[in-house]
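Consider the single chain below, provided in C-alpha cells and representing the form predicted on its own.
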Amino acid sequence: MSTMRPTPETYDAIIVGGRPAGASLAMRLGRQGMRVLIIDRANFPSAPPVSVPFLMNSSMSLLDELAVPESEYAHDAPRLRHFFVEYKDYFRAHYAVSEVGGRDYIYTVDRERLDGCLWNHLARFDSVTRLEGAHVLSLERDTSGRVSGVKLRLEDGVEQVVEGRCVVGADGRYSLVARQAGARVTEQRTDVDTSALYAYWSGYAPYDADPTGIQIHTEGDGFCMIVMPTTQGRAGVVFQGRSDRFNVTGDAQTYYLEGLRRYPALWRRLAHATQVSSIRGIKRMGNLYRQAGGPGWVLVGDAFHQKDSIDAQGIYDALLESKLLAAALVDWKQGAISWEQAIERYEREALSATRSMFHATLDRVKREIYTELPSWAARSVLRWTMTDSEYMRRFSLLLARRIDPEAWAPPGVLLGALARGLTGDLRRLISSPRG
C-alpha cells in the first residue's frame, strides 16, 4: 500500500477524486482485487471546497456495506431526529426522520472527518494505491483516441504519466475529467438555480422546539435559511436563495450577515453567537446530468450528476452511483461484458436510481423557493398541506429514499391534506368562544 509515488504498472482503474464518490468506489473495486490508483489534489484530512454536510441514514446504510464504522465519521455529532419547516410566522411543520437500516436519525457531519475517514479506510485494500497532494494535468490517450491514463504533477513538482485501463472522474461538479473527455450535458434545468453561503457558529441559542432540531425558515420571498447542529457544539448556518436575487456585489461575508439579519426568527438565535469559520458558498448550483462515459473514461458523483442541495441527497447519490459503477467495472474486468456494455448499464441503472429524485428535488425548489404565494394561500392551502400528518410522513420517506419520488405526493394525498386542513379550521372556528 503506497501513498507516495505511483508505480510504473498499468492500473485497472485510475480514480481522480478521493472524496465519498471516489473513495467508496475504490473500496468496492479493491474488495475485488482490482488494481486501483486514487488521486486527490488535497491532503487528508481536509474539507471539500463546498458542501452542505447532511449525512442521511440512507447514506449510512451504504457506508455500513463498506464496513466504515459510524463512530469514526460521526464522532460527537448529535443525532438529528426532527426538522422544522417555518413559513414566516404563519405556521411551523414538525417532521420526524424516517427510519432506514435501524436508524431514525441523520447527522450534520464534519466533512473533514468523514472524508479523512474514508481515505484512511482505503489502507485496508492492498491493491489500492492512494496519492494525495497531486494534480491531474491532463488525460492521456492511445493512438485510437481512447483514454489510457493521466498526466500528473506530484507534490514535489515532478510530472509523471500513469497508465490505466480506465480513468474515473470523481472530481466534482467542475470535473477536469469531464471537460477533457468532452462529456456532453445530456439533461439540464436552469430555471430553478439557487446560490448559497454558509458558515459554522458556536454559542447559538437552542431551538425552542428541540435543541437538536434542524430549523428551516423561509419568508416566501425567494430565500431560505437552515440551522443544522453539528460537531463540537457548533451549528452550520446556510443562507440560500434564488440565483437571480442572490446579488453578492461586494464582500460575501457582509452579504451573508446582512441576509441573516433580515429574518428575526433566525437571527435571534445568532445575535449573541460567534461565527467560527470562514464563509463558503456556491453560485448557481448546477442541476444536470452529463454523459456517463466514453472510450476509457467514466464519471461518478457530482462529475456525472448534480442537483440543488435543498433535499440533502448529494452524498447518498455519490455513494449509490459508486456502488452501481463498481459492479459494472468488476464485470468488465472479469470479461463478462464489454467496456461499452459496462458504461451503458451503469448509466441506465444510475438514471433509474436518481432521475425521479432529481426532478422531485427541483420541483420542490420551484414550489418552495421560486413560487411566491399570496398571504391567504400561504395561511391556508400551504399550511394545510405542509402540516398534514400524511403529507409529512410521506415527505420524510421521500428524503429517506423509501418511497417512489414520482408517487410520493399523488393527487389523493394532496386533496386529503386540503380537506383535513379545511375541516380542522372549521371545527376550531365553530368551537371557539363567541364574543
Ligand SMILES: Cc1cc2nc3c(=O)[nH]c(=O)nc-3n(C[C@H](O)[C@H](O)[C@H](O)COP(=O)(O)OP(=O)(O)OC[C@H]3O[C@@H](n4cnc5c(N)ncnc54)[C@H](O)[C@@H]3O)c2cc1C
Second form
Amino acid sequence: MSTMRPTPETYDAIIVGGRPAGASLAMRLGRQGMRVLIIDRANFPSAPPVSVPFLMNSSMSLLDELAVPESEYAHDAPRLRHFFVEYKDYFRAHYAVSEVGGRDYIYTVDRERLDGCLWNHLARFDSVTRLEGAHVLSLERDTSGRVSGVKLRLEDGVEQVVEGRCVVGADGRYSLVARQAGARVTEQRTDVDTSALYAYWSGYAPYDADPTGIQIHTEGDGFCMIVMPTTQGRAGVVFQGRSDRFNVTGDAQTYYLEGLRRYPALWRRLAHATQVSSIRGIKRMGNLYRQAGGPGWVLVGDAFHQKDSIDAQGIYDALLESKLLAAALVDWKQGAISWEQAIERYEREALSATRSMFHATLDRVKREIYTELPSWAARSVLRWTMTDSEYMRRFSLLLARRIDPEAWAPPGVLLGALARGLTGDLRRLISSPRG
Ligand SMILES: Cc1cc2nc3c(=O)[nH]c(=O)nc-3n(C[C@H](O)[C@H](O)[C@H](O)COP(=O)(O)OP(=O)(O)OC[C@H]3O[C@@H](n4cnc5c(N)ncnc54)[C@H](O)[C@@H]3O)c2cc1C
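Output the structure of the form predicted together with this ligand; the preceding block shows the form predicted on its own.
Below is the whole assembly, all chains and molecules, this chain first.
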C-alpha cells in the first residue's frame, strides 16, 4: 500500500499500469536515467483480475534482460516440458516444449508473484517513482490538445494532477488511456471470439505418470479445456469455447462444472480433487490492435494489442513491445528523433514483431475451436497432421517464437504430414494380423 504523493516535477514518462508491459518499460527507461512515474490502482503483490498464465521461455529470456531472477518469479512452480493434445478419444499427440535461451520448459506462473516481483524490482532504479493504489481518472491536455499529464485519485481520496512529457497506457485490455486519447482500433477480428472460465484445483490425478504434463483436450464441438500444473501442487483448469456457444445464463460455477463434465478423460482426473479457488473468467476475449500513439500518448501491452489466450503469447508480446517502445522513447528523450518519429517507429516495429503471430493464433482458434470436422476427417486428416513429428516440432517452435509465424506450416509440411500419416496407417493395416 502506498499513500505517497508524486512530486510536482514533470516526468519524462507517466506510465499507467504496473504489470508486465508497464513495469518492464519503467525498468528499461529507468536504466537510461529517464524520470518515470508508474501508477497502478492495484496494490502489489496482486494478480490481475483475469489471467491463468503460461509463462513461456521466450518471456523468461526478456526477463533475463531486465535482471529479474527466475528463482524469484518461478519459486516452487514446476517446470513444464510436455503438453498433450487430445482430440476426443480419436488421437493424442505428445509435444515437447521447444528450447529458448537454454530453457526447455515453461511455467504456469503465479501472476501475483510475477507481477509483485516486477513491481519490487522497480525499486532498483532511482529515477523511477512507484505509486500503487492510485486510480488514473483522466488525461490532461495542454492548449494545443497534446496529452500533458494525468489526473489521479490517491488511496486517501485526494485528487491530483501530475505532469509528464508523455503518458504511456500500459493499462490492459480495457485501457482508460486508449479511451481518453481516442485511440482508433486499427485491426480487429470478431469472427473467432472465445470466452473462458477457470479455477484452481488441488489433488488432481497426474496425466499418465507425469504430474507436470499439460493436458489440452477438445471434443471438436467448439470447446476445449486445459489443465495447467502450477505451484503448491495445484493446477489451473480452464474451460474455453467459442463465445457464440458460451451461454452462462445462470451460475458460472455450475456452468463451469457442467463444461468440465463433458470431458470424461478430464473429469476422471478431478474425481478426488478439490476446487481451491473461486471461478474467474472472461467473456469475449477481444482480438485487436489499436493505434499505437498520438500527441503525447502511447499504448503498450494489452492496451495496444490483445488476442486470444490459446497460444499464451500475451506476456511475451507485452515484454517485447515495451522493449521496442523503450528504445524509441530513449531516442526521443535524447533528441535523436521527434515524438512523431518515435511513435511511427515503435508502431512499425511492434506490428512487425507481433502481427503474424496474432493471425497464426486466430487462424488456429478458427481451425481447432470453430471448425467442426466430420469424425472421418478428424480420425484421418487431422490426426495425421497433429501427430506428425515435423508438424509438432514446428508448432512448438511457433509457440516459442522461434519460427516465422507466416511460414510455420507451409503446404509442403502439411502435405508431408498427410503422406506420412496415410503411409503409416496403410503399413499398420497391412502388417496387422487378420481375423
Ligand atoms: C483468460 C486469460 C488467459 C491468459 N493466459 C495467458 C497465458 O497463458 N500466457 C500469457 O502470456 N498471457 C496470457 N494472457 C494474457 C495476459 O494476461 C496479458 O497479455 C498480460 O497481462 C498483459 O499485460 P499488461 O501489462 O499489458 O496488462 P495487465 O496485466 O492487464 O495490467 C494492466 C494494469 O493496469 C492497471 N490499470 C488499469 N487501469 C488503470 C487506471 N485507470 N489507473 C491505474 N491503474 C490502472 C491495472 O490495475 C493492471 O494492474 C491471458 C489472458 C486471459 C484473459
